[in-house]
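Here you get one chain, nothing else, as structure tokens; it is the form predicted alone.
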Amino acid sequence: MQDNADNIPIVDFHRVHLKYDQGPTVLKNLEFDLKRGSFHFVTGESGAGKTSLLSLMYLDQRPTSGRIQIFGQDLSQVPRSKIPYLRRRIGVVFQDFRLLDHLTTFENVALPLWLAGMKEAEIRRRVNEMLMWVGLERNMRAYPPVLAGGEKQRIAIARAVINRPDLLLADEPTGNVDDEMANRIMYLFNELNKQGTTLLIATHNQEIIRRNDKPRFHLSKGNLEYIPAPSQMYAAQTQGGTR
């Protein structure tokens, strides 16, 4: 397959604009891609986009004008029909969660497995794996309603892993979770990114930017700042220095 191709980024936005109805305009004339296995933070004050930046690559609606590139193909000339295919190649741990709750914590988790099709004695060994690392193997089987935030993020982002997607997509994924769960996370993510999932993640928390030496774009006002990683600045300091 073509996207499989290394120099094919699996994100690319040219010149893209987002706007609501007759509201201000949300993100303006974006231009970045994101290269495959990378792992990148997105940072900027409530309002910024960062909500609707990520529902853009998830497919969630189409920018106002401007082209993007998932994959490898361009989403204008993509019919909805097909949209679902590439969905499933994409993990999104969104912020209000998005669970079923008519279904326990297991199937939650499960559900992209029993869409791909995968075998049941495989898919309840890998569900309860996830769900001992994230801390809810005592709540498999309870349903949504009866849990608390935090315990709901944490099945937001095991089902968002479990598939292990070519793309990960979390908005604010530690926001609920205490120190040692978020730290859990984010050792989570960086696993998933040396096996080759491109990352991106929407966060306010600075300590976890801090902890983790990633690129990162910032938003404001809809314009996208990219900001090299720390040690990447310090790279290129240093050897500034020493000309």
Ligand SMILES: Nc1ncnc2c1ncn2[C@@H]1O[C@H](COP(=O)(O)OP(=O)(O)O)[C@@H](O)[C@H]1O
The other form holds:
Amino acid sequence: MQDNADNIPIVDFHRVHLKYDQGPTVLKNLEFDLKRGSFHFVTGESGAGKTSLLSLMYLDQRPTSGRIQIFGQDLSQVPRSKIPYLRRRIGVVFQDFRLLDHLTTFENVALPLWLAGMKEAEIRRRVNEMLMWVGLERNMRAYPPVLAGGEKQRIAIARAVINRPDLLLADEPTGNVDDEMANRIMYLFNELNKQGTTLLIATHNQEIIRRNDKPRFHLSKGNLEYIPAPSQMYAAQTQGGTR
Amino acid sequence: MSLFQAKRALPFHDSSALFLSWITMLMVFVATLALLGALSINNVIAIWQRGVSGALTIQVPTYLPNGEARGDAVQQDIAKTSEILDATRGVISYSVVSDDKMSDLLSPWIDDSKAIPELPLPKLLDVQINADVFDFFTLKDQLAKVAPLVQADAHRITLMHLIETGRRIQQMLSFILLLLILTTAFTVVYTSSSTLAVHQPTIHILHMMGAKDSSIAAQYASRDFMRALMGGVIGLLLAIPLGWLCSRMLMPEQLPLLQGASLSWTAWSVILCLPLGIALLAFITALLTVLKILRRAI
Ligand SMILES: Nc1ncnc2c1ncn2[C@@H]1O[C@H](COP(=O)(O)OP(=O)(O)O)[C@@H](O)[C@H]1O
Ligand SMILES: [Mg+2]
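Mind giving me the form predicted in complex with the named molecule, seeing as the form predicted alone was just shown?
Every chain and every other molecule in the complex is listed next, the one we just looked at coming first.
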């Protein structure tokens, strides 16, 4: 039986505008939604507003106007005391990583679990497993300032996915790693997606977009254009050709 | 690797680290001395008060200072005094101490009991009072007007003045304690807000990870609790020997009026709880300050 909650989009934007206080209008009249378990890319030139778009979803920015619903809840109506619980269902890979420099790799990755009140043994098990997966087991005790950009990025990713979020927002998650690691990360994301996590990944990486047959949103001049997955476009074209 | 470290989700090795400990050390040091003083005075006042409650003696001199007998004037004074006593609130009863009673009282000190009636002794009035409503100074003023030679007992006046002075000193010490408490609270508010500004990027990340305001505030609060407790314990350890020395120097056994100034166990436990009290104050102040500031964030 399908209950009602399954039909509600994970993310729902309605006529959303964003203009920074001393800055340009970055997003204009956005109207789109992300279904549960979907997987989309966000593309656009540098400065197009990809980070701004994601930050509206993880409540780092408030829209200038319009309505945003996450997990069916209108963000403007969510009381402050409930926001942490909403954020715990969202994993974020920040473009600038935003690691805590005074915590070790292990502690950084463990942080969301610890904040959610998980038992120490379970935290240990999960974090060790995750660090193995992203190839950071040998950097467990290291502090971020001594690590390379690619290593920090992998910590950021591990931290974002450690509590198997319902929604994963990744901002250029493969910008600092080599191709092999980029593929490994995409594999991880795909696995999460199969388990039900809704994904939205902002990226420049054409290779990644080409290899992963997913629909994308293209941002340009504040407008959002929906571009279907390559396989769907091909299907549509061949259908059109046979007519 | 201990998760204990992860629980320090905020970088606490900031420049204000020692500031709060220093302040609370000073605060508790001064507060301990002030409290020691206030509580000692309290004890002494209680003892003095026992001396002024219940009974009062009024003397009617039978001879003038130049040795002349006053004759009938004595009975007139007693009558006037009785009139005033009848009209005074808080006087339960009074009686003139009889000559026989006087002799009995004095006989242990005077060998020749037959000589007692010859001595220039004053007449005494023994007055029972209810100390709650009785106003000694009003009585004294009235007596001075109608019977200037009649004396209400001098010992009592000294004690009442001492009690008054003791109360003043206590008020002053309470005021100092209040200032210390306020200063500590303001210090915590100040250090919390300034470190909060320094930690802003970290707090932002913690918020993004789903941290609750209350858990962030609790971290600041428990940090300040520990810092204040540490400073407070040191302040107490420094103040107690000094307080003890002071009591030794100021209250030697030769001063009977100050006997009984040694503190009860209750008083000592109040003093020993000072560091804990000031640490709790720091905890609550930090908690409320941080929560208030965080509520302004998105
Ligand atoms: N906090 C901010 N305040 C003001 N302007 C901002 C802020 N963040 C981003 N911008 C501006 O908004 C535009 C979009 O930025 P951003 O969302 O970071 O784009 P992208 O991630 O696609 O590179 C840029 O012009 C940028 O300068
Ligand atoms: Mg960006």
